[in-house]
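Shown here is one chain on its own, the form predicted alone, set out as structure tokens.
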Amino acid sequence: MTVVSSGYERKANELYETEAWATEALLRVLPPPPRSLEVWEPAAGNHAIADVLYQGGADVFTSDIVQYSRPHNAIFDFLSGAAVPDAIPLRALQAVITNPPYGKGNREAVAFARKALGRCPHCWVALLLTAKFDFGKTRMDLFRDSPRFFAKVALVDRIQWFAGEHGGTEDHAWFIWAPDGIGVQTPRLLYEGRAA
């Protein structure tokens, strides 16, 4: 398949809802079962991710930069040197798992992989992003030098953040970092998709 632009011109705080799919073909693959997790979703917007983890056991504190239609356990700029808010038990998680914003060539997402790895180093965090992503040499820090990088999910399917008549334009993947203290010797590169 070819990433084709789609010509989509985006807008500041934009809604992308992650397809419940996504979601789930990460759940499938994740070490740590989700039931009884304790897990952050600190860009929930419409609580697309947060409804799929919630439904496979999971315990979801939800944050978001500003509100759309779903209330938050919090609102809060992520990216921001801000202490965590008091309603996220930041010492209780074991997972944050996103859809990140991407920003201008993935910066921001550059910035939210070090920040969730900062934030909650006895974590499991889990962040969709572009399939490519682990290719810039300005991200060795996160990958290659990251003890604690531990796979790579590449979903088979494409993405359909809209609704029409067009599928996805760009292939997506799971990155998953351990918590700190595992010590992954070989990061895995695993595939998956829409349930058959």
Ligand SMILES: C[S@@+](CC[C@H](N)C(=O)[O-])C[C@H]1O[C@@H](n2cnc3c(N)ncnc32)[C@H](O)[C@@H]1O
Given for the second form:
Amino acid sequence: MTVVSSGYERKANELYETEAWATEALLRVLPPPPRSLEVWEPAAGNHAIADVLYQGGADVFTSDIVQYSRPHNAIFDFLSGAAVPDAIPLRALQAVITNPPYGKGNREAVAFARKALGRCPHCWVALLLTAKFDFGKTRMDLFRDSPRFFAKVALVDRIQWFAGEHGGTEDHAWFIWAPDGIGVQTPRLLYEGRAA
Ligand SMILES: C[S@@+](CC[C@H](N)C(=O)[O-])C[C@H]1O[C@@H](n2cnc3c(N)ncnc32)[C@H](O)[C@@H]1O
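What would the structure be for the form predicted in complex with the named molecule, rather than the form predicted alone?
Okay, now the whole complex, with that chain kicking things off.
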């Protein structure tokens, strides 16, 4: 998330925890059902996304560059790490799902998207990003020119990243890419939010 206009200090490693409803919204529209889905959460933080996936029936493998309060399957720098650790069963995975660090100018988020698509060509990839992340000429490879770009899920409610924050400060969306070879014709635009 971006904290520039919120008045809150940027947190170390950008540990911003995703409210459960946002992941529940993703699970309502992600084509493969969560039941028995093998998922890698590669920036797992305190497992806010992983827990919802698990409750939905998924097998979730977690990694992060840092260990917070919850143990991960692996400590792994997703951007600069070379070989994926053995604790992450890369070949068996069906999805990579996370809210990654965004970094200055969204540069880390862009790198996360490219790495996720490259590391797991046979996976669905779903990333929680700022709502206008698909704007910008330098990201055409991820959107207009990507045969895998499947859907943008605009979140019509705002995520609260800080205790005591009211209403959230920024719009977000899930961006979903399909496994290589599925042949997406036209990406979809969907709308989701907190369950009524
Ligand atoms: C915005 S938080 C999201 C945490 C969790 N996915 C969630 O939604 O609650 C970003 C997470 O990315 C992790 N992170 C930052 N740089 C990373 C890297 N290069 N590789 C893996 N994880 C990283 C941080 O430690 C932090 O847990």
